[in-house]
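We begin with a single chain expressed as structure tokens, specifically the form predicted on its own.
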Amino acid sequence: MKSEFFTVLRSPVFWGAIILLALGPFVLPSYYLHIATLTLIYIALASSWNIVGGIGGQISLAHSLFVGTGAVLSSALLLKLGINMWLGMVIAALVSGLMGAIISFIDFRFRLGHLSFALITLAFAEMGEIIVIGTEALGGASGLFLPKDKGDLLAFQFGSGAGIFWVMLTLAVGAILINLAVLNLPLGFYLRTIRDNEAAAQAIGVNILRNKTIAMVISAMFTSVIGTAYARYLTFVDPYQLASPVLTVEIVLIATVGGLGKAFGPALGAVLLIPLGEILRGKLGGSLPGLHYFVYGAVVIAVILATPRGLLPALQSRLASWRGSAKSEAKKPSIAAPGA
């Protein structure tokens, strides 16, 4: 297992599909950069999520909390005080961790079982987006701001398109390596043994609280590096749109569409999923009312009752079927023609 991550680092084919994509924003219109962008950022954004969703079984519901912090909190505070977007986002991002922290740790006093998990992180998700809406040094409802992207990349700006397609694309490659990385660990596998059995995890002397707070602050304090760029991007922070609870369904079906636990499932959840979502709307928005709602929930309902598990599993799945069918067909005995 452990090979498993430096087999990806090394492999030609992983740094060649980034180089390709990379070369984007040269070959892209500007409409369809702006997809492949969002695409870059949601599959950041699921990939760690998964980190303590897929790969620790703890379906958190309050990652829009960390969004929210990292986009808010960095904005405001180079809004009203003056501090640099860079140094905000690593203050938003140690509130984020210890913000996790906190939820790890009510999690392991109280024993929540899964759906009380899911209810209190929901619970303070919900409190974040409204303690920033109530709060006018935060934005308030109406939102912040933020100047206008000169290309300064000491002021947190990256100029044209094609540079925070980069900072996301970089984002999106990071996402996906820690994943690898923790799957790769000794973290990992305890992850999945207390996600699989957590009673007989620490029964074996799995640290339960340990493991799952480090997986959180993990997972919270990268959600909150991605919500600052995403606020850089959008230049303007809506309260609505990066600190609702909404949000976090959105990462929460990308990442089991794609394939829970797997490194690049959540990617491959939002290759299928954001673009579709912003073509639909494109192409169907204006004609009908709901009309490209009610079709992105068709096209979403029919992929995972044909891949229960997620698309990644079900690829995999019928590979190795095809595999083990080429295998067989070639140690088949060959029948010799009559008289030869």
The other form holds:
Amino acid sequence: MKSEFFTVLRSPVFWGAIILLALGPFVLPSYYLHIATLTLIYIALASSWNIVGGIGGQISLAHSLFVGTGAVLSSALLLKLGINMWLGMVIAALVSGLMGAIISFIDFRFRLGHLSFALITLAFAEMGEIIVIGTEALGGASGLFLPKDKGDLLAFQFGSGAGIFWVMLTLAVGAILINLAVLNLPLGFYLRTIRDNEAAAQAIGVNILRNKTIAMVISAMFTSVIGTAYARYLTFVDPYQLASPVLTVEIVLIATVGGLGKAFGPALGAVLLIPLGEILRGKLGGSLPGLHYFVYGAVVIAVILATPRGLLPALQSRLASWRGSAKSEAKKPSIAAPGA
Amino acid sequence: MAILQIAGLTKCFGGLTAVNDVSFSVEEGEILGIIGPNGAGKTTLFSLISSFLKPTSGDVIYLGESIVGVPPHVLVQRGLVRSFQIVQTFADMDVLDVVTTAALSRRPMLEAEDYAGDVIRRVGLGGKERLTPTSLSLQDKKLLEVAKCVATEPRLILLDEVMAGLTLAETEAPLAVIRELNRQGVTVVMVEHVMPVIMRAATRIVVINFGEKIAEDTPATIVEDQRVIDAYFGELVDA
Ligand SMILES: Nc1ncnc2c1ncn2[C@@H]1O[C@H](COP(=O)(O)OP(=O)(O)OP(=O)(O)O)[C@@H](O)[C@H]1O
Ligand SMILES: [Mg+2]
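So that was the form predicted on its own. Now I'd like the form predicted in complex with the partner chain, please.
To see the whole picture, the full complex is given below, headed by that same chain.
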């Protein structure tokens, strides 16, 4: 593990921000607490996706499959078989991990290019949604209703808005820390070489199948866990929301806007886009139908055009050049170029 | 002992036979030069040895075992590494990160980064650790090709025209690295068009023309060989 990881772990700014956020439920009115919770969910989802899609450069559109498995399977196990949702969460995560491994293997075996990989993962996600909708035991098209959240921790219930908010905060921080860890471990180096040039990666000893699979399994399992918590938050488990590829598109959009492959990039994207989307819907949703989508789309296009590599890298280079110019500013007197 | 034996190696691309029944051995500890006109099949031969291509027929024996069908990354673990004639870059990774990844094939994370720093300085890329491919010259990228290979700590290294495009003076740094590696026991097979370099560096030379081996001898004898002069030096003089 490279020391950068521990630098963040020891950083008072990092923990200070988390503690500040954790105080959210005490000060935020419920509508804003809802937006904050949703933002945390998407920070977690986009950061998990980033392991495969950003660091590893494999544009997976299969992730709704893992969210859906985490949400629907654990809920169905509880409602149909009475299996504790904690155990259901673990089972769903294992199933998601297995599906991730199978997808990686198919990708490797048939040497899929980037486009075929994206399309095939999308096809898997579509199939997943259809299977859920067509299977009565999984709630079918009408979905599943979880029992009311009475705050019984042992039953995967976290109580009021505050409890589930803290769960989502933990998951969001966890997902970011996993990204940081991956980037500072050999796995991150391997994934980045695979992303940039597979043949050249192999030529310096990188095992393509192994590393892509590990990334996919980590990402799928964590995404599935987030899916279970998301289901608990929503109480109504709607397959058209939680198992739909539209969800993946949102995740990919957030990660891309924030900055692919960076530990904090997807988080930045979520912090910008989720509140924006929610507030626009709140303010404009009642007026002209579709207007809020239009404004949201315009903002996304503007941000992507202005910072094609994502907001975070753009901010970082802006900061670096500002620091650089501050330094040269400070040096100026000693240079004392005549006539300058 | 022969570290590498090539036996009747053939590669066809459709109707074109790029490598045709080539056999030779590489002795442990030598520097073997491979020369031949453009399109002779030298790069294809390297791709066959390093398992990036599957031979149509024939065998490649490394350390006494056939390695046909063994994936390239496994060969790197076993100490066989190749460079690419057409430099292969990683768009979003800086020099240090790329060489560190190569070093990770034998060392743990923290050690790998230090060792990569060493290798980068040795090949003459010191000070350019944090540059990405967009700000590297072609020469620097060639040196990076060498650094990547060296950082995997190979037993046998296949270098494909790593000096092409360098001035004779610029070849000194990579050549010194190759010689130093060789002194430490690393076997080197190098394809090179820069004649003064290969004549000085190689202990033995294999000449390839139209996919076939036409000669194999010491540099001094090779330059006298009539077939070689016709096939190769003739072409160079004409060109
Ligand atoms: N993947 C491929 N598919 C089809 N033909 C190929 C392929 N790779 C190489 N060839 C052909 O095989 C022949 C040998 O090419 P190769 O690159 O091995 O030559 P070379 O000796 O390395 O040449 P140079 O000195 O220009 O690098 C050429 O005619 C080339 O066009
Ligand atoms: Mg060549």
